[in-house]
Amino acid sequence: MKGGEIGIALLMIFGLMLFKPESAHAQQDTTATQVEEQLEKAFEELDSEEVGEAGEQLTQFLEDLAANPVNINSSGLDDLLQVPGINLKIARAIIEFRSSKPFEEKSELLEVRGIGEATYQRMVPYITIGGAESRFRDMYMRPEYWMANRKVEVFSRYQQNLQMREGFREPDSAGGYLGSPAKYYQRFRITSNHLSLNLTQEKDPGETLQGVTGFDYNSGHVALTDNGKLKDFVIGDYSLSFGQGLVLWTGGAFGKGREVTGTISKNERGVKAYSSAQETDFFRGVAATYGEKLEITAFYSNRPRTASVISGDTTRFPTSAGFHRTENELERRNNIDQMVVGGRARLDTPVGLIGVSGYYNEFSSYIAKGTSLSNLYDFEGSENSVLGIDYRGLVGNAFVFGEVARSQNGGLGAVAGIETPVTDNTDLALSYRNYQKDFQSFLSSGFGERSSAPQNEEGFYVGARHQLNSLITLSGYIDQYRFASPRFGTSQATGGFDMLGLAELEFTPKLNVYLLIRNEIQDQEFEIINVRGAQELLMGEEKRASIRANFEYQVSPDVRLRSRIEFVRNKEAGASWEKGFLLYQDIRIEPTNELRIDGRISVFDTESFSTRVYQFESDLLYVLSNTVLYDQGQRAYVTVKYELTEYFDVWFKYGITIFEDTQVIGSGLSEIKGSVRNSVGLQIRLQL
């Protein structure tokens, strides 16, 4: 780390301590623990490169949602769709119950209807019941008003690599990276009932910090929100998500996991104030959200992109990464503008919500798409919209939904489902989508077996989940899909099937234990040399499976503990199988209420990376860790949260993985010479 940077983490650690609060809030670790373990089984089943964007924004609205609870006795339609686990049907069976009487314990949410104990305990982190505080509608201009429930957070992060990657070795102008190592974080919000303003910055490792002021990310938006009609409105950087991700959705979602019903269907967020380290996925202008029964949103957007330079004004797509630490890098860093404008009109009937979504965007450059058959239906020019119609509502005790949009090309989306109880303990979700190969709405992000933008798509979903009795659950999904034109890395359509079962077991309310495989087969093409001598592309199945079983005991309210074992098989097209596994144990230890640490040691053995396992890993706030084994190795990591004071919290993690057999990790700028990677973390969090 450079000297003048380190100087800059001192003072920014220093200039926090002296901060006097006037109030504060502690961290309750039962609900940090809940909201982690929800992130698990949702992500853990992803490939982490496809977890990446979205995994860090769905995060950080998750941790957001257990710090600023929906208020249940108080709370419209809208804010209560935003907690997992409450739909359509259920938020108004929650409005209708409380009609009658208030909530007085957040258990009574077992006696609304269509709300059984799994369900509860998905949205348990993210509601209170509030307090007997009236909202101040009538008193706009008085400070009272706008710092009502008033929050002031500060966050601090420092993490590093403690290896030297190749990038750090290579001069300036042989194409190294400019900066240090290290990659900071902070942000400052203040937030209230009525209030939003923040500031988020961040470093990547190997970028340049020029001072306080010289990070090469900025994140900031001023926002008002929940002030009568005007739902919400917000000048700086915002998300959208709207319908069922077709036309809009940014800020991450939930996908197939381990959450089999409940999740195939999106509760749409509307505008949201962003306040992510994700460098591109958000708007940057300004959106207002106003109505009731009609609610009108409307936005502009104006914001620097990058983008590889083809030729004069032609580039391809910006990119997503976010970095620029290199010279070239930084030689094409917001080299073109991207301005999107658009609205949506949504309507509450008595059969459900009906809203109607669209944008138009422009780019400054030209855009080409890539060369390979794969981006054959890709978009290419500067122009491009999207218009979609979307529904959600109530057929019996049936939540039905669906949205169908058409880009500007003609190409077409759709997707529809239905989420029902079959009987009192069964649940069905079913869901079929239709993405076409042309259909370009990359502003979008539907459901499906890919984590990108819908398109060149069709799937059919089946998911149930049946509390056998008190004591076990079983729970499953098949999804069929195709892809009718190349995907990558393929010359023609091609298809595939992804299944998963699990079992879960309570022995006690200490001892809980699960078993869960999973089976994909996809199309996949191949090369062999015929018996002429030529090569020929063949066309076969690659197959990966997988078994795990998980054991978590809590062995006193201070002890946890949870072991792991998991088995993978994967075979290449016109290939052999190959085998990985993985193996762990947990603790979880909280002596005191200030201070919780978690450990981990990994034991792994994969024949290749095909066959890598992954593994979940408690981390920073707002960090996000799904961690890739591959290889033979070992790996140990401990984080720990330490609550030094009502209003000061801090974290750290230090991890450690050491390979067999292996003197180089990785490739390129990031290659890494030695059997050995590790790295280290620091937060605080200074609460007001």
Second form
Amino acid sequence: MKGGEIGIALLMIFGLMLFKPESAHAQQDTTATQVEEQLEKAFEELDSEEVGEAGEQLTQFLEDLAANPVNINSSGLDDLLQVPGINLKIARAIIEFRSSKPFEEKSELLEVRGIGEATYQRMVPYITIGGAESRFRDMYMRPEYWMANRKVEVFSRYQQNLQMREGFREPDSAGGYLGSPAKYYQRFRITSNHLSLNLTQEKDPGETLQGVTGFDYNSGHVALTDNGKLKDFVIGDYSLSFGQGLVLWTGGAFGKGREVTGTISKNERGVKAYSSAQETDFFRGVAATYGEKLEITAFYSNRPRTASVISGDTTRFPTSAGFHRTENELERRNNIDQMVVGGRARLDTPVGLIGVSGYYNEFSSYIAKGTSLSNLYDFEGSENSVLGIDYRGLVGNAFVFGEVARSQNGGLGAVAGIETPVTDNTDLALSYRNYQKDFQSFLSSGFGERSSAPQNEEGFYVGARHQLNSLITLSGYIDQYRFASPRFGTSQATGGFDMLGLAELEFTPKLNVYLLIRNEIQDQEFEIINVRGAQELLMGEEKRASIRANFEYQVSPDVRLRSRIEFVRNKEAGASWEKGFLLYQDIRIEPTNELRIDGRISVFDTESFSTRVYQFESDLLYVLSNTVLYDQGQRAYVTVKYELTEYFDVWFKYGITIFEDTQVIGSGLSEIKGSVRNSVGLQIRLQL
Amino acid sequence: MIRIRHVLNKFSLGIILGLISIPVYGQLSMGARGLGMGQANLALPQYDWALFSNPALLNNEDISVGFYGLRNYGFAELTDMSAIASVPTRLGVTSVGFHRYGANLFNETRLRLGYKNDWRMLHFGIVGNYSHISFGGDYGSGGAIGIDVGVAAKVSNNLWVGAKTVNINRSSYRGINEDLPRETGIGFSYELNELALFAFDVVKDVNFPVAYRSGIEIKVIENLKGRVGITTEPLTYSLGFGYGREQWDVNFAVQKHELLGFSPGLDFMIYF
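Got the form predicted on its own; any chance of the form predicted together with its partner chain too?
Every chain and every other molecule in the complex is listed next, the one we just looked at coming first.
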């Protein structure tokens, strides 16, 4: 009998697979495209190195959000706020709207005050109106409750550069890489509406791998989510993001970019179970959030870090690289411990959300700051604590936010801003930040010119977005900033000015064009030999300007073409203008519901590294690919996603870059001989 | 007399060698219609010589045969001559083209075999190209096989977009130290009221500066079209006209290079 039941169940599952509506596939693919576009908007302006830090986590965050969209009929304020495009004002308006009647169609969001077409398009990949089952939440203590919407996912990903880097040629004893050139990642995850179990393991190129337990990086968690008043409970690895990020913010954040008005304030994600392969930016221990109107979070974390040893028990600040490839790197692997304990209280009042957060941090070694001028105000010692208070609320029509924090040494950091509609079709965003030079808050990420921890920066940002007519949307920002003490590579106070202008033209729903102009001026020091033959340091300006035209056309439901032309001009202080150029043609075809192929051919020609160009590429799921191109050459890639069966997906990518006048790429251990650089990636996902 | 000819030959050799270091010089794309429109032919619909520019736009209506000649700067030694034949079938359009450039001292011969089809409104084409160059007087010769690909789509009723990449397999000549050119380009064409057609291309050869090409075709009277065009890198202006009937088509164009002077070109097409 039992066997019979199982048989029937299997038949039903099989039947469901057979009769799965086609629209579900189509939906998923448009969603994937929209997520990709949003990531591109967020990252393409950033340096690749900076992207590496936050990018992967943010990629995963958005992809996960798209895979588990927020239910606009039942989600609380914080969940709604996770959706890009939703700010506090909109979230409240949604809650108010649904109190009179539930949303039956996603597009009913357009009836909510404050949601225009552009905002709606931004949020639509991440929301759902919920299926029948999620409307019945009266099964709290039943196993079905825990297993509802259960998903088991197994990932396996392999990536490799096909050219041999110098580190693999060098013998181990001479400082060469010990492991193989393959990059391998695997992940097991079980999620349901209220439960999450995860194990992520990764080995970087050059790292050794010995059996299942021999991965260089392992991360896991057990987490309970949305269980009445116990909102989050995590044992294992987690990320924290609170307020405007001045005290605690790990897990990636949006900053200045093509979205000029929606990204200056932060919507906290609170305690979030961690599953990314970014190796340094998380906490390990236990964390919990409890409450409703008044929410209390407490956490404790203790984990080993890697830092270079100065002498005895004195080290530098722990590295964020996460590479353990050579004997030297392995020797200092996990050589110190970092303990963090802290918490947060947040009150939901009629005038807004008010929060207080703080932590105490202790390293097992004495951290000595670097010796250059730019390190003058960096953290030194083994203990630190940061305490801050933050606010988000509505004042009339305007969304207001801010945070003030103080580090143990007395350094202060503050950010405040406002996002407001001016007229029906115009949005305005203003933000002021002042992070003192001795504000030492190294577990945070604040809005600003630099995506690293907020320190030594004062700036004022004005962004505006105007819907001219149904065809044209104009947006732009101006950001002026100043570093009171020397930043890296300078010996005195410097400043800068950053500007962006964007015209988006939607000729038809199938044809989108945008023109993007960027301009940045920053103080920079340069050396000259003066008339007496001595070296002299002068202050000048580094200028960078770029202009881009991007065309995107949906030829038919299965074919999308995209073309781009971009020019870059850069002038280092004391030097002359240099030029860079990028042209690409991109094609995406979806011959069947199961198969998607992306391909691109690019030509680039830049006079120097400072005139480099970036292109955001389609890649394996959860891999962020913002490729930097410089010198002269061509690049091509193809990415294939194939849904073999309902529960088995395969991704493949091959990319090749050919340089024209270069015979050596990179330097040191990462040096590659020859003018070709190509790589392959393969990923499978089992979804049960 | 012999002496003078010798000097002349040396002189033309100098020009030729100078020219082959100049990017794409009426040597890659063919046809007087395109020449008249400043070689902005990557998204030109119904372009008879698309086999030489963007194979995704190969003529898929008639069986056609055509001939084209271009005398670069008036030098007989710098003449381009080419012929083309296209046959549309149920399985797509196939096309074959022949091109010869130069004289005894330096010449290049190309044989092109192309295929084009469309799928869900996406036009795509591929060309296999065999190029053979030889330098007179035992200075060497060599051949190379390159693959070109192109895509094109009609974005709206009057807007076309096209893109192509030449020599995607990065072939270089065997026997001599020469690379087959590698270039990528994107083009647009916009038709206004059936009276005027605007075309604009951006083309980048990996080794040379980016070039812009644009042109306009205007219907003067029934069957007669006038054309003007301009290119950068190198800077040229061009002018042309075309006269067409049901069964045949003739086009003439002249291009003026900033320094080197006028290059007249003429083509003749027959449709079956």
